[in-house]
Structure formats: C-alpha cells, structure tokens
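Have a look below at one chain only, the form predicted alone, in structure tokens format.
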Amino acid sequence: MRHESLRGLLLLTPALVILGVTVAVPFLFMGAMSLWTQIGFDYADDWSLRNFTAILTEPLYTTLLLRSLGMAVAATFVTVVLAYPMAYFLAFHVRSNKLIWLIIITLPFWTSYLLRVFAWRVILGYEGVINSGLMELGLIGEPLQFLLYSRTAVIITLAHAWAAFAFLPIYVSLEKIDKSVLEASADLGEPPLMRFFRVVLPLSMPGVIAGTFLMFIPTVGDYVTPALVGGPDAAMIGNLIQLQFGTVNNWPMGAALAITMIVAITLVGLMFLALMYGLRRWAR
C-alpha cells in the first residue's frame, strides 16, 4: 500500500507542479495585488482593504456582480434543462452510430467562440433572421428591440456558447447507468415517469452537477459576449474587470474585483451543493 501511494503521488506530481505554477502562484500574486492601492501612476507601499471596502460600498460594483450571477444562473439553467433531454435521447434511444450523433451535436462548437457570438448578432439583429422571418410572416410590424443589445441576447448567446460543457458530462453520466437497473425497476411495476425520477435522475445527478459548474463558472466572468451582444444594461462584472486591467490601468482594483467574483462563485457553488444534498436526502 505504501508503494502504491508513492506511485500515485509520483504520477500526480507533474500535474500538481503545473497547477501550482500556472494557477496557484498567479492567484497568490493577484491576491497580494488586490491589497495594493493605486495613487496616480504608482502604488502605495502599505497594504490595505480599501479596494474591497470600495467594492462592498459602491453600488456599481455590487450591482454588476449580482447581475452577473443572475445572468449566469439563468444561462446555466436554460442550458442544463435543454441539454438533459438531448443527452437522455442519445444515451437511451440511439442504438447505433452514437459517435455520429455526438459529432452532429457538438459540430457547432468546433468553430471559434467569437464566430459563434457574431453569428448570434446576425440572428438577433434588427434585420436578422428572427426579425426578418417574423416580419415576412406578418406577425410583427417592426423589428423586436429586446432581441439584441439586451440581457436576453447575452443569456441566449451564453447558453449556446457553453452548451457542450453541460451536455457532455450529462451524457456520460446517463450512458454509464446500468440498463439492468431500469429493467429491474420496470419488473417491480414502477411506471416510466416514476422510474425516471427515482432511478435515472438520481444516478445522473453527478453529471448534472458537473455540467452546472462547468457552465456556471466561466459564464459569470465572461466579458466578450456582453460586449458584443449586450447593451449598457447587460454589462457584467467581467467587463468591469477587463476595463480596470486595460483602459483604466488600475490593476489592484481589477485584482480585487476578480477575487470578489471568485469568492461569490464559491459561495453560490457551495449553496448549490447544499441544495442538491438536501434534495437527495429528501428523495430518500
């Protein structure tokens, strides 16, 4: 056992070193930078919590953070709800050529992220596919204003741009379910709907949780999508962080905003895990 543990540690060492160098060290440096204070083009020598105090007391920062969390939750919910039926169909109803189906489903994600965002600008634009089609059908008299440069556009684009990160974990989790368990449940007289809620859904929850985190975490800090398809009311915390590091050149405030966002994501993630644990105990 001692040799097996040592062998496992040796196998993990390269990955741990890479993570330490590329993730932990920059994170520690960013945490130290967040305690600096910018004065003109220079930084103050003493460390303080002025940046975090400003974030907690300034309504602009809290508004953008809460808006980002809300839009990320909405995009994640929409994506998981739409991805689950697709993954369920592929896992239980497609008997052959599953690889071809996987390629077809994930084919849009082979293109650049920016190209997909620009494609949604074309689709949701005032003279885009949706508005032009509805006007041709006579359903609307003028283009719908809320489709582009709005929170709706950002949520739709985020839901599509990160859909594969929610679909694949759910599909893998459903694919690994032992079909004999479903057969045993059917033999015991469980109706199909109850069989889904009492057998399939609980066994696939690891994939749902993994897909939720893989979808939620990157969408909170996304700044490209709000900049391209969102308007002033759809700006997110990522746009402000990019502004601090780029245009304003206030790196300490940008680092403090990034740390605050990470803490907020962690708290929301822990609340989600606690909710899932409570639902699991209640289902038992």
The other form holds:
Amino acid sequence: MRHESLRGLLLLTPALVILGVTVAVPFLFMGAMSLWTQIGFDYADDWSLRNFTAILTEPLYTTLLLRSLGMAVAATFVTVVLAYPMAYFLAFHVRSNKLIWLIIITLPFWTSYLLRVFAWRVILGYEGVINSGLMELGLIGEPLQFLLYSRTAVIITLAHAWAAFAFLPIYVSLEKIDKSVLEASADLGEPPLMRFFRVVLPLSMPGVIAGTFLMFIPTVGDYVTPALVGGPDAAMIGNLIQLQFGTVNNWPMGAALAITMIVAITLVGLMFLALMYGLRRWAR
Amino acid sequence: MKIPSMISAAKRGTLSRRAFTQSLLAVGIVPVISQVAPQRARASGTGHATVFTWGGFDVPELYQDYVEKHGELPDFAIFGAPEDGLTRLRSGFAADLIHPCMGDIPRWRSTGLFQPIDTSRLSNWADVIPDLYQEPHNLEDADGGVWQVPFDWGQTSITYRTDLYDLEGEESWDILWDERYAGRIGMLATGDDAWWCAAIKAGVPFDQIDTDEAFEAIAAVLRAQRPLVRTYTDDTTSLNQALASGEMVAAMTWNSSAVELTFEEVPVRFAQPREGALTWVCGFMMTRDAPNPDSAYDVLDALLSVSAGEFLTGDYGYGHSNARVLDLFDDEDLAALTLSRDPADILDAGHRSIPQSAEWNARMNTLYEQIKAGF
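Let's compare: the form predicted alone is above, so bring in the form predicted in complex with the partner chain.
Then the entire complex follows, led off by the chain already shown.
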C-alpha cells in the first residue's frame, strides 16, 4: 500500500512541479503585486487595497467586467445551443465515417485563432461579404455599419472561434450514452420528445457543463477579438488588462484586475453549477 | 476589411505577410507573437542587432548599407506603440535599438535602460540636420554624443476624403469633431498623438498641458468626440482601408496614410489645420545592455544613409534626418508630401510635444483609455 502511494506521488510529481512553477508561483507574485502601487516607473510596495477599491468603485472597471461576463455568457449560450444539435446528429445519426465528420466539423480549428478572427472582419466589414452581398441583391442602399465594430460582432466571432471547445465535450458525453437505455425508454412507451428531455439531456449534462466552462472561462478575458472586431463600445476587461501592462504602464492595477476577473469567473461558475444542481433536483 | 482591394493586392503581389502582421501588431497583439522571433534569432548567435521598431520600418529598403556589409538584414521586433516597447524592455527583453520619439527621451532615460550613442562612429552623421537632435535633453550627460539619433519626422494631422467630406471654410481640427459625419471618423488609439492633438483643438498651450485645467479641457473635447468615432486604432492599414472604402470620411493619421492613399488614387488630402498640426521627430535609442552594439552602429549608419532616406520620403512620405535626401526631391514634390526643404518650416509651424513626467504620462493614458471606453 505504502509502495503504491509512493508510486502515485512519483507519477504526479512532474505535473505538480510544472503546476507550481508555472501557475502557483506567478499567481502568488501577481497577488503580491496587486497590493502595490505604481509610481512613475517604480512600484511602492506599500501593501494597500487601493487598486481593488478603485476597481469596485470606479464605473469604468465594473462596467467592463460586467460587460465581459455578459458577452461571454451570450457567446457561450449561443455556441452550446448551436453545438448541441450538431453533436446530437453526429452521435446518433451518423453510422459510418464518423472520423471524417469530426474532422469536417473541427476543420476551422486547423487554422490560427487570429486568422479566424480576421476572417470575420472580411465577412462583417463595410465592404465585406454580407454587405456586398446585400447591396448586390438590392436589399440595402448602403453598407450596414453595425455589423463590424459592435458587441454583436464580438459575440458572433467568439461563438465561432471557440465552437469546438463546446462541441467536443458534448459529443463525447452523447456518444457515451448506452443505446439500450434509449431502447428501454422507447419500449416503455416514452414519446421521442420526452425521451430526449428525460433520458438524453440529463445523461449528456456533464458534457454540456464541461463545454460551457471550457468556452466561458477563456472568452471572458479574451482581448484579441474585441481589439479586432469590437470598436469603442465593445471593449472588454481583457483589453483593459493588456493596456495596464503596456501603454498605461500600471502593472499593479493590471494584476488587481486580473485577480478580480478570476474571482468573478469563479463566482459565475459556481452560480452556474448551483443552478444546474437545483435543476437536477427539481427534475427528479 | 476591403475585399476587392485585398484581391487586387494579391494579384499585384503586394499583399504581404508583413502587411498582415503589421495590422495585428498595431492592435496590441504584439506580446503574443513577436516574443518568439528575436529570441530565436539570438539563440542562433547571428551577431545581428535587434531593432525594436514600428511595423513598416522593418523593410530591406531602409537597411541597404547594412545588408551590403553583413549579407543579411538585422533582426527585428515590432511594437504597436513605443510605450509597449519600453514595457517589454523593462521586463527584460533584450533589443539593441528602439524607436521612440523626441519627447519621450527624458522619461525613457530616467529608466536607466539606455546608453548615449557615440556619433563619431556614424559616417553619415555630418549630414544629419542639426535642428532635429539639438535638444538639451538629447545632449546632456551624453558624453559628447546623443541619446537619440533622429531618423524620421513629420506630422500628425487629418486625412480626409475630398469627395465625401464637405469642407466648410478652412481646414481645421473641427473636421474630426464634425457631427454631420458621426460614426465615420477614425482616431489613433495612443494618447501620444491623440491627447496632444486634442490639446490643440481645445486651445490648451502645450507648456500648460500638465495642469488639472488642461486635463479637464482636453478630456472634455475627447469625450465630446467619442460618439462620432467609428473606431480607435493605431493600425494604419485599417484606417487606410476604411478611408479608401468610404467607411470613414476623415481620420487622424500620420503622413504615410495620405501618401499611400494618393498612390492608390483615392481622393484624399492631408489637412493643414489652421490651428496647426502636431509635429514630431522620432529616432533610435540604444539600450545600455545592447547585446550587439557594433552591429547596432552599422544599423544606425544604414538608417541615416541617403538611400534609406529616399525610400522613407518617397514611399512613406516622412521627412528623413539626412539633409542630402531633400536634394533628391524638388519643392513641388516636397510640398505635395507636406514636407519642406527646411524641417523647421514644418516643425515650428505646427506644435511639438513637450517632454512630460512618467506620472503625467500614466495619468494621461489612464484617462484616455477611460474616455475611449465611454467614461
């Protein structure tokens, strides 16, 4: 027994060391820095909560944080709702060549993230695919301005760029469902729609939850997409954090913002889990 | 993004990887990508200097003398704005040369990251226009050298579409505050340009820019402008394309936008606002711990050469620091490029920014970011 636990520890060691060096230590350093104050090119290590007070009281920070959470929720919701039918189709209705279907569905992920974001500029732009198409058809007199440089543009781009992160976990959990369970439910006289809501959906919830987290967490802090397709009204907290470490040159504030963002993501995540737990209990 | 222009650019063979990455870099995606390139270069031990500069200044035409001597180009790293570059240097990034503007010198020197440049090692130094480097803060404590070798000079002003923008009266900064064209105005994203231009618009004298009243007055004009702005960006490619397609009718730009659009036969003018444009001189500073100083001096000499200047002025429309470059162009050409045989004509006719403290800079940038975000 002792031998086995030792072996387990040994197997874990590389991962723990990497985690410690690349996550825990920088995080502690960031925590310390968030309590400092930037003065010119130097830091005053006066250990104050000034940065956090500013974040909680100044409308700029709270607005951008709430906006980022809202936009990430919207993008995640759109993606999960669109990815679920695709995954369902692939799991239950495709019998042969599943690999080819998987490759086709995840094909956009073979290109760089930046290229995918840039592609949306070409689609949504002033003389882009949508605008020139609509003009050609004579449906609009002049290009639609709201397509690019708007929150909608950011949500569309995020939903597309991260789609595979929601699709794959949902597909895996649907694929795992024992088909005989479905047959049993049919034999017992459940109509198809009820079968979906009472059997398939609950069994695939782990995949939906995993997909939601995989998509929600990174999109809250995304700064590339709002920078390229966002425009003035769609700036997100990630843009502000990036500026603190660049032009604005206030690293302690950047660290404090990053920590606040992590806490906010955790809170929203916990709320989502609680909601899912409540739904499950209610459904029983 | 303009598809027809991209397709025609691809046909002409001018749609380059450089133009694409330049766009990415300019919107602040610098740290993600450019982290890799120079480090790999150093690891290979090429002995080439690393030049940390703006996108568009990494082209072979500017380094012909260097290539002749060393057989290949120096290494490059690209920033979106010089302040980003400074932040990278301060966090340990090793470059030999970096490309800030004249007003930055005292503040940058105070970081202790730079060394004076020995001008006796530059064969082209005798031709450099003295007006461009003889500033007290560039010469003091420099051991007879300079802190910054001047390279390019020009103006920050307004490029507007002469066919789409209905000019009433004289050219003025009011163009960028014209409510008739709400949603069709472009702005530069860095305060280094925008804040000073807004000071001109607000009528704040530059020597009083470090006062609470000045901050309030400038913030007020920028806030009033925000609802009119289509987007804030430092990506000149985006601004040029938006101007070319008519998405924007006017934008705050540097000389090069107007020159490039004129080459493409888009009807634009680089305005000479009656209140005066913002004028600037930029150049190169050498880091204290430059890994390849000898190569860096060769880079500087190549940049100061007449051939580099001919390209910089002829193709980008910026002034060059070598006096002999101006002899290659006649007065008409120079006027069309909004340059002059005597740089002082242009530089003193407009407003030159005055060096400020790091605290001022932080306050200005923080406030400008707030305004851009809508507060």
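Positions refer to the first chain, counted from 1. In this text, the rigid core denotes the largest set of C-alpha atoms whose superposition between the two forms falls within 1.5 Å. Everything numeric here is computed off the predicted structure, so don't read it as measured data.
Core-superposed comparison between the two forms: the Cα of Leu10 travels 2 Å or more.
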